[in-house]
Number of protein chains: 4
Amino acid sequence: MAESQNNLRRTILDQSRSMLVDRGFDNISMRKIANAVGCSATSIYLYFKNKDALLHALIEEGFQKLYDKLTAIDFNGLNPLKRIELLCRGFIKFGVENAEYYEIMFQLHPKHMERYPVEKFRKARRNIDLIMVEIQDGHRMGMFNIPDAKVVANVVLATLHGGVSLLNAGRVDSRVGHESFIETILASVLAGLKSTVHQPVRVE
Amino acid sequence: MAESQNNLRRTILDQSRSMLVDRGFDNISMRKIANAVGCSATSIYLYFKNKDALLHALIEEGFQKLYDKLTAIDFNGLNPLKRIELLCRGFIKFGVENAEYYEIMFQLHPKHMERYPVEKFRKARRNIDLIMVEIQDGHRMGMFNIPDAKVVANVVLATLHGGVSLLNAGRVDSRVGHESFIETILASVLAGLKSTVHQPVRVE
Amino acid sequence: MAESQNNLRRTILDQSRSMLVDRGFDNISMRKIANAVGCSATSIYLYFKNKDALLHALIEEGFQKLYDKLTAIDFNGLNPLKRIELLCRGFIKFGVENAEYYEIMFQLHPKHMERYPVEKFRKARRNIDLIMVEIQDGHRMGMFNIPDAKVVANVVLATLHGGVSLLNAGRVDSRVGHESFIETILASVLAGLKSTVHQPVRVE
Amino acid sequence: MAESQNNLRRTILDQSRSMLVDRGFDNISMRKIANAVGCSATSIYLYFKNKDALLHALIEEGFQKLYDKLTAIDFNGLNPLKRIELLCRGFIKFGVENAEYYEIMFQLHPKHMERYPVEKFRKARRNIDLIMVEIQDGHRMGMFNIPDAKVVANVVLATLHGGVSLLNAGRVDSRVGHESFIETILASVLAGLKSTVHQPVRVE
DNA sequence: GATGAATGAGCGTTCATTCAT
DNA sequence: AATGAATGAACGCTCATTCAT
């Protein structure tokens, strides 16, 4: 039974995650999840203290999964800029392919995050740190001129986040191909980084 | 009475909009709005067919307001790049100062947008067109090399959206100043545009 | 409709009160009340903020009713002892005839009283004050020797309460007639008062 | 293991009894008890058929404990009146010191007693019999004039019960000392007994 | 134009209890 | 002897909405 025990927990997580993306967290109820899973609503409480805890478990899992993806990238022999590009690609890929996770990780109304445990928040921040470290490296190597890597890392994240969230919400102009949209975002991000050194392009 | 009639409609819109930001649309109820407004819940239905319609009215108003802001900018004697910068600043300013509008305009769960009337969607798109036009102008003038302005306009929007939404959700690293965060976003956007011409920055 | 409006409120109060006596407050649910009344559970909330408020309304009504009964007694020309006897009879009669009220007034688990508004508590205490005043009068007249009327008034109440609650709970030995049980209680209470003076007061 | 077996049964009884006083029987759940005890909810069912049976066991235990206390009193050389006083003191002491037992023994909603086995009820009645016997003795000795001891015994119990229950419910006027409240109750009870004979019985 | 009365559906959650092991 | 898994029923309560006035 040790297997079936965790099976239900897993199924609940998977099912509720998959329901998230087309209904939103506020619109999936314990009953609906239970129905979809094929168990009683009560049973969910055997594995999660309450709806909040279920949500938190999903969020945590999402951040872990993203972290796993990003840290699995092979950086061997690549310079910081290229590394950042891969991290960005990884982030976008994750966000688009795991829209359900993405929704609760980055789109959830702040209200729901109020009670999210602090130590889990810290874990979530490791993802952005991966980018920051590369920016710092690039700066040290003279590849960028970015004294404050924290700000720029946040800006990079913001850009990626904007892209992913518009894509997932179906709010990108329908005549714009996803592929070129993503590539242009990446180009923009990287251009932003590169523009911090050398010949400032003189406009005006 | 024709005035007081519209007064109530207005008050309902204002009140529900102001309640949006710290509760989320799913968590404001008709009765709560009515209580805050000081009328009966039934009265809301005199002006809005249902909760959906109220939401749609708010969204429409938001896009109109944004459009008014952006079109009020004085472009006199400015080149496209500078104009785009002002449009971006205008967008960010609007998003941060009208977080309630912004939430329903860009953060609402797609589910809620399903029934949003098509012709209103078109109106919403006028905002992004403002940016696109300037990109096209810049391209024509040889200031950028952006054959497909639509894509880039969407990317610009995505970047701005990412910034605004992280800011409003309080998800920007707390040690990062809002001001410098915003300025860096702008710099990144503009660098992305400028990088399409002239001397490709040589890295590595 | 002004009539039917209050009618439902009244019906809810009456129905829930009558259900109280054979089920206990914890075992009557909003649904059960609604079913018995013939309205929806939701409707109860139109008249009472929550289950607590409904309970409090019942309690208040009970104390008011008791107070009305006790103050309606004709004391004309009667000495304190006789007055006290009448008050005691009134109390017992009320308790036995309104077992539902009595339950929530005096038998409810303290837990439920925690949130009972203080000013209503004060109102409840008026009932015991009626007895206390007569004890004080009797003391002043030399009929008793009871310097601290407060204590004795509480003891009188306790005695009556013990009698009523055992009666209502069906815990008086079944071979003991209610009538003689009550009379004996009264005799005991009065004897307790009279015994405070040296010479046995000869009554009647 | 025969011992540890009984240990769990004992622990369950003790724990649930101790939880009774500040929550009420309706508000302690099998799981809460199990949690407090440190066993599974299921385990409780090994020792008690259901929640009712657990309650009944507690009640029975309470009556037994009271009986033990009352029969342990040393009556040697004391007259009936004094004996009754001691019995009353014992009863009040027990009720105040074992408020949890007392609650289920005397304050439980009759509904819960419906299924209480008849033979256990008989056992419960032994306690009141102790008082009755002394009243009969006193009557026989001419100390009181109480032909029907049953009635008076019930009245004595009622008085004591009224006192204890008001005390435990915190419903005695807060400015009244517990000690003097109890003493006055006792005085009243004894006065009631003594008043049955013409000349005030001089005791001690 | 405005409202009070009313409701069915649904919410998150807890309950006593059973069953297989 | 003991338990983890599971559940149907019920809880207090809030929701968007309708209807008669």
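This one's a predicted model, so the numbers in the text were calculated from it and none came from an experiment. Residue numbers count along the first chain shown, from 1. Take the two forms, superpose them, and find the largest set of C-alpha atoms that agree within 1.5 Å; that set is the rigid core. What changes on going to the form predicted on its own:
- The Cα position of Ser43 differs by 2 Å or more between the two forms after fitting on the rigid core.
- Core-superposed comparison between the two forms: CA of Leu190 displaced by less than 2 Å.
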Contents of the next structure:
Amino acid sequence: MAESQNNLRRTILDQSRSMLVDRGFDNISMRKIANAVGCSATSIYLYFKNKDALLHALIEEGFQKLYDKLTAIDFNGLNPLKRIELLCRGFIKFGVENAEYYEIMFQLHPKHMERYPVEKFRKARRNIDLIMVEIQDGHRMGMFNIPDAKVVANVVLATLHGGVSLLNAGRVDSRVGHESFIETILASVLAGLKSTVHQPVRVE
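Which structure goes with the form predicted on its own, now that we have seen the form predicted together with the DNA?
The next block holds one chain only.
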């Protein structure tokens, strides 16, 4: 019985994820989701009190999947700059390979939705904190000169997000290869971090 309930909840989430991306939050209802799943609307309400709760569950699930992916990276023996590179690669790879989740996590903005719970937001923020911690370590080691790692980590996220969004929307210039596009984004992020270290002027 428990397995059957888990399977139904999983089916509801998967079907809702696709419908949200295809139709938008304001154009679906719990009844429409139930019809697509093949169950009664009452059954959905057993798992989610309303459409907002369903969306929040998908957002939370997406950020947990991203966190699991990033924390599974092997950092053994690597310096902070290389760790940041791998985190950035992991973020881009997740965003491209999980386009539906990514859109719901970062781009779906319903006009009327309950505020995302603070405790869930804190969990989502762990992903950017992974990059922030590496920037802080690099600063302590003298690799970067970045006193405010939080701001820079968010700028890194903004850069990565722009790239993933263009890739997923098919808006990258057709003359630019996707691999080259991704590598240039990564090179730009890393170069920006390294450039914060003051280079002494050489006197001839």
